[in-house]
Each structure stands twice: as structure tokens, then as C-alpha cells.
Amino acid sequence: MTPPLLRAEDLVLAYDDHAVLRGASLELAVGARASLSGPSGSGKTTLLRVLAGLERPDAGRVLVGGEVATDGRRLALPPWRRGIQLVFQDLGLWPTRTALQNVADAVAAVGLDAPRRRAEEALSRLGIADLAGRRPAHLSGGEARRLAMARALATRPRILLLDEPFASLDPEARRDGFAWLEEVLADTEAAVLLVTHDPWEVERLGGAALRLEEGRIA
């Protein structure tokens, strides 16, 4: 039987005396789409960071393709070997690098060949090829989000974790954002987990609708 592409088992994480995750578990199959909602401060971003290997839980496991990636405080697989790309709400773009360099550097970091060519293709696909020489500070909010998505997708991730990437956009821009996200995902088998507070985004994405409350997922 094929294992889930991503599996989290009973994740527990506390900061000082505040428990954020209290046995959170989830599964994503190849090509799956799922949304994750929950109250502000419930630990949604923390969960994504644990899945990506950027944060270590106190207990529990993360498996990627059936291989143990995190086992309690031990990282068995570093973030760059998980095939996971995480797009934060604040995007995390490198401010001193141009749009093209942002993407090419990410491609090179995961060991893929021809990083410049892949970067140019990704920018073109997301409709921002003409912005290749600009730095993030000189991009609009929508352009910066396209750049963050281009950087993530150019690395050919197996799993795409999206932390409210459209939260600050107006309704029309959000609809446009979803349209190009779906277009790009149409020819990939990447699993997608989208953190959102918006019921429209949950319905538009489809798939499983998960909710994080009191440190557990329903």
C-alpha cells in the first residue's frame, strides 16, 4: 500500500508553558489539496514550520513519502531534502536579490540544474518575466506574491505549504491569484496545504477542509 506523501503523527510543541500543538496529526496524498483554518494564534504557521523542518516539535513524527523526516527533536531529513516549499504570508523574499536571482538561488539550493533557465521559465509562467531585474521592494503586493509562488514552484516541490498568501489582497486580486495558482498546479502532482481564514478560499481550493483548534486537527 502506497504511504501518504506527507504524514504528521501526534505533534506536540510548547513555548515555555504555552502548548501550541497537542497531538496534531494529518495526512496528504500525492496531488491532494487541503485547507487549514483555525483561530488566530492557534498554531497554524507553527504547524507548517514543523512540517517543513524549520521548527522541531517536542514529540511526534513527520514522514515524507514514508521516510521519517522528523522524530521528536531529531531532524532525520533537513528542510532542503524534503521536497517541501513553504510560502509565508510575509513571503520571505530576499531583499537584496532581483526577482530572477530570488528564483534561481532557490533552484540552485535544492540541487537542480540550469537554475537561471528554470527561473526564467517560472517567472514567465507566472506572468512577471518583465520584472526579472527588479528587487522585491520595487514590486507591488500582487507581483511579490507571484514571485514567491514562482520561487516555490521552480524547485519542483512535492509538497506546497501556503500560509495565507492572498490574505492582504482585495477580492479581485485574490480571485486572480487563485486562477493562476490553479493553472500552475494543473500539471503538477504536488500536494497543497493552504492556511486560510476565508471560506471562499476553502471552497475554491476543494479537497479536505481541516481545522486546528486547541492544538489538534479536525
Contents of the next structure:
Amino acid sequence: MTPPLLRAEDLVLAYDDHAVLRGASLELAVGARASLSGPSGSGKTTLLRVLAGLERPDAGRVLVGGEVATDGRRLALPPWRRGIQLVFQDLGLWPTRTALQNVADAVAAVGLDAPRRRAEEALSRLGIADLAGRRPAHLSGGEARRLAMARALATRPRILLLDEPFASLDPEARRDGFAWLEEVLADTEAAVLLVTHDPWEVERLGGAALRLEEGRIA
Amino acid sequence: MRSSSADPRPWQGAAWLGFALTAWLPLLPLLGGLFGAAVLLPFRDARLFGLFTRTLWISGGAALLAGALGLGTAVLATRTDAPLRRVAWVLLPLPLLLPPLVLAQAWYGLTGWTGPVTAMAALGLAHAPLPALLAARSLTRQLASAHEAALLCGPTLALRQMLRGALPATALGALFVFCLTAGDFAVPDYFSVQQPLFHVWGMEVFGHSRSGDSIGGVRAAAPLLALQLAVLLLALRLQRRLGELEVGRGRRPAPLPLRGASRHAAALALTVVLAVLVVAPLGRMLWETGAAGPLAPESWWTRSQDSFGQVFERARGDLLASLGHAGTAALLALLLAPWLAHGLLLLTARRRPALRLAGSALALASALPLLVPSVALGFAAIVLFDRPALRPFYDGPLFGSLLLGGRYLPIAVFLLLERMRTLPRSPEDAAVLCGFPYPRRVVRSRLAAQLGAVLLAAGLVGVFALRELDLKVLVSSLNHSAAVRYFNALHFARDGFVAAFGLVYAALLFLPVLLHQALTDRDRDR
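If the structure you just shared is the form predicted alone, then what does the corresponding form predicted in complex with the partner chain look like?
Expanding to the full complex; the earlier chain stays at the top.
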């Protein structure tokens, strides 16, 4: 039987005396779609960071493609060997690089050929090809979101984690944003885990609707 | 209705008057030199030109060395999980707080090297923490997720992004190192005394004290001052670049996990940095406290104890006088810096461009007392205050302390300004709406949450006042101090007393900072 692409087992994590994750477990199959919701401060972002290898849990394991990536506080696979990309809430764009360089740098770093061509294609797919020479500070909020998505997708990740990509937008902009996200995701084979508060987005994305409550996945 | 005590202007006026009297007024005589022919002194003859170019390459080399060491250390200490990074973080400020002369004597003892290249290296090592601390501060203010996005793509890209992020702040630090070392006379003078003889511009300025020609000293300082102003303008350009980079919210990013050979290499690099900057010079001094020939009758331990005993016997008065100067300077900072910082905050946050520009100009002018070479400030203060009518004040205990306080006040102002900027504006707006008197409003909304920073700011002014040497050698009421006794003792002898004195002096300077580092680190880990 093929193991799940991503598997989290009984993750436990506490900051000081405050337990954030208390045995959270989840599975994501190849090409799957899943949404993760939960109250504010319930640990959704922390869970994504643990899956990506950016945070070490106190206990529990993360397996990627059947291989142990995190085992308690031990990082068996560094973040860049997991084939995971994360679109951060604040996007995490590199301020001194242009839009094209933001994407091309990432493509080159993961070892894909022709980074510049791939970067141009990614920008074009997200409809921001004409902004290639601009730095992030000179992009609008929506344009910067597209750039962050282009950077993540251009590296051809196996797993794409999206941390409330439209959280700060008004309802209309969220709908627009989600429309282009759906278009882009239709072309990718990556498994997608979307953190969102919006029931409408949960329904539109389809797949498993996970809920994080009191540190566990319901 | 808004109560009249809510008006910040009287408080601000009083604070800026205090700053003008203690920090700007002593600089006045230097302005004359800046706009006169004295600026062109280096081009008057071949000797002066050679002196000036030697000063340039010694300071330039020191800045490059400090920048290179600082960049690597900042990246390893803040963005990786390298072993020893916490130790490095706590010990790193130490060389910066020590008088460079203390470190220079230790390096001479260790290597026996002299000459201008050694002076350059000693100055570079003594100031290396400045670019390191600025770069580390800049990295912690950048977007954590930008670093993590690079981390998801690979270690090479993460490293490249770290260097890109740290480079502008490192360059800014290196420029400050250039400014600080270009005016230093004590370190080149020390190596020059050990032969071969060589001179730098700071020594040319200081030389006027031997003939009592203070006006000549002020004139001779003009080229250094012009050079430092030019460097300051360059620094301002870099500061703007930093503004574009530092858009983070203070969250600590995931560190670059180092494994295998890279982990060993990082540990080795931090060990070398700590050894070179801290352990080797201080270790050498400790050894010197009890060093003697193999036939000496007592043990090293007994001789070392005797050296430390001598320090407290012979130099107690100087140490206490220095603490008095430092305490007064710190008190001045405690009284003025919060209001000055808040004034700059109010001005630079204004919507009208003209007022914002005025705020920036005022901030620039506020930095000047810190950047002027100490020897130049010393001569300027003598020219201005050494007059029959002002004699009681000039010879009194307060004059020197105020001079030191005014010189280092900008450190406290800029530190508090930066901390105040990190706080949200709404608590102060709420206090305005409630009609709080101005002082209460500032204390409640800005200072109460930053009490540690206020104490650190005042403490740093005290530490730098304690560390100052050049100014204390020139101004007679400051001669009775630990720094000057150390300077004199070092030039007359090289014995256990000098080494023990240097170590006591170092401990006195570093203890408050060590305490602060340990406390803030504990808070951060909580």
C-alpha cells in the first residue's frame, strides 16, 4: 500500500506552559486537497510550521513520502529536503529582489534548470509578467500575493501549504483571490493544505475539511 | 478641554535646551574650523598629506576588518543553530566597551608586533562588535518569513539571503568604525612608542596639547571633522536602504539547521572569533597580572593577587572619580533622553513633509556630538570654557561629567527612539484623549513598557563615559580618572599592576551590560 505523502502523528508542542498542539495528527495523500480551520490562536500556523520543518515539536513525528522528517525535537529532514512550500500570511517576499528574481532565486535553489524561463512562465501564469522588474515594496497587496504564490508553485513542490492567503482582504477581494487560486491549483499536482477561517473557501476547495480544536485535529 | 499641562512644548523646550547646552555648545568652536582654510590642511605639505593618507588607510582597513568579522558573526549568531552562538551573543559587546588601548596592550603582549598595520588590526578587532551588533539587530528586524521562505528552498539561498539582509547594516557599522578610528590617537601612539615611530592625524591634533595651543588643536581637527561629516552622509543613504529591509515584526525566524561539516565549521568560526576578540587579549592580561621570571620567589597566584591588591590601593580614588563622572553622565541621560527621543518621534512621524524633514535634520544634528573625535571635542571645550570668568565651573567636578554626558547622550536618545517606534501609537492617543499631562502620557504609554531600555540607555552612557580616554587626557578636571591613570601607567611601565588595572577596568565596564544581556536573554527564552 502506498504511504500517504504527508503524515503527522501525535504532534505535541507547548510554548512555556501553554500547550498549542496536544496530539495533532493528519494525513495528506498525493494530489489531495484539504482545508484546516479553527479558532484564532488554536495553533494552525504552528502546525503548518511543524509540517514544513520550521518548528520542532516536543513530541510526535512528521513523515514525508513515508520517510521520517521530524521525530520529536530531532529534525531528520531539513526544511528544504521535504518538497514543501509554504505561502506565509505575510508572504515572506525578499525585499531586495525583483519579482522575477524572487521566483528565479527559489527555482535555482531547488535545483531546477532554466530558472529565469520558469520564473517568467510562473509570473505570466499568475498574470503579473509585466511586474517582473518591480521589487515587493512597489507591488499592491494583491500583486504581492500572486508573486508569493508564483514563487511557491514555480519550485514544483510536492506539498503546498497555504496560511490564510487572503486573510487581510475584504470579502469581494477574497472571492477574486480565491478564483485565481483555484485556476492555478487546477494545474498543479501538489497536495494542498489551506488554512482558512472562511466556510465558503472550505467548501470551494473541496477535499477533507479538518478542524483544529484544543490542539487536536477533529 | 485640553489642559495646558498636556502641551508638550515646555517640556520639549527644556529638554532640547539641556541638550544644546551639554552636547551642541561645546562643538561650536569646531564649526569655525570647518568653514575655514583649515579643512585643506592635509594638502599644505607632503608630511601632512602622508599623515592624512596613513590615517585613511588605517581607519579604512580597521573598518573592513571589523565589517568582515562582524558580518559573519552576526549571521552565525542570529540565523543559525551553530553551537556557541548564545555565548558569542553575550560576550560580543565586550571589546566594544573596553578602551581600545587596553586591547592594544594585550595584543602587543601576545604578539610583540608593532607598526601601523598592527594598529589597524588592533583597532579593527576592538571595534568588530559594532558592525556585528548592527547587522544582528537589522536581521532580527527583517521579515522572519522571508528568511524561512529561503530556508524551504535550500541552505545556499538562505545563506545568500542572510548576507544580502545583513550587508547594509554591516556597511553602516563599518562606516561608524571608520569615523571612530580616524580620530583615535591613543592606539597608534601606543604602537608608535614601541617603535618604529609613525604618526596619524589624531596624534597631530593631540600634539597641540603639549604646547597648550588649543586653538591650533581645533584647527587641526577640521579635516577629520569634514571627513566624518562626509561619511555620515553616506551612512544616511544606507540608513534609508535599511528602512526598506526592516519591515518585520520582531518574530524570531527558524534558524538554518547546520549538520555535519558545516556545524563543525560554524562552531570553529565562532570559537576563533571569541578567542580573537575576547579570550586571547583578556587571557593574556590575566596572565600578565602574575607574570615574572622563572626565578621569581612567589607563585603566579600570589603575584597576581598582589597586583589586584595594588589596583585597589593605588587607583581606588581614580576608579571612584570615574564612577562619579559616569554616574552623573548616566543621570543626565536618564533625565533628558526620554523626552528628546519622544520629541524626535513626534517630529519624524508628522504628516507635513517640511516637519518630517526638520525632524530628520534634528536627528542628524543630534548624532554629531557622538561622531566628533574626542580630541577635537576636548580642544573645543577648552577654547570655549577655559576662561577666567568660567574658571570655577571649568575646574569643578560637574564640567567634565556634563561634557561626557553630552557627548554620549545621543546613544541613549537613539536607543530609546528606536524602542519607542516599536510600540503602537494608540495607547498614547488614548492618553491624549483623556487629557493626561504630557509627562504622565509619555511615561504611561511609552516608558513604562520600556523601563529596561531606559535603564540600559542611561547605563550605556555611563559605560561609554567610563571608557572615554582622549577627552579625559585633555580636559584637566577629568585627568583624575581610571582611564588616564591606565594611560599613564601603561606608558611608564608594563607590569602586573597595569594588567590587573586593565582587567578591573574591563570588569567595571562590562558587568552592567552582561547583567542586562543575561536578563533579556532569560526573558526571551521564557
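Positions refer to the first chain, counted from 1. Quantities reported herein were computed from a predicted structural model and do not represent experimental measurements. Throughout, rigid core stands for the largest set of C-alpha atoms superposing within 1.5 Å between the two forms.
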Threshold 2 Å Cα movement between the two forms at residue 27, rigid core reference: no
Post core alignment: residue 44 C-alpha displaced by 2 Å or more between the two forms: no
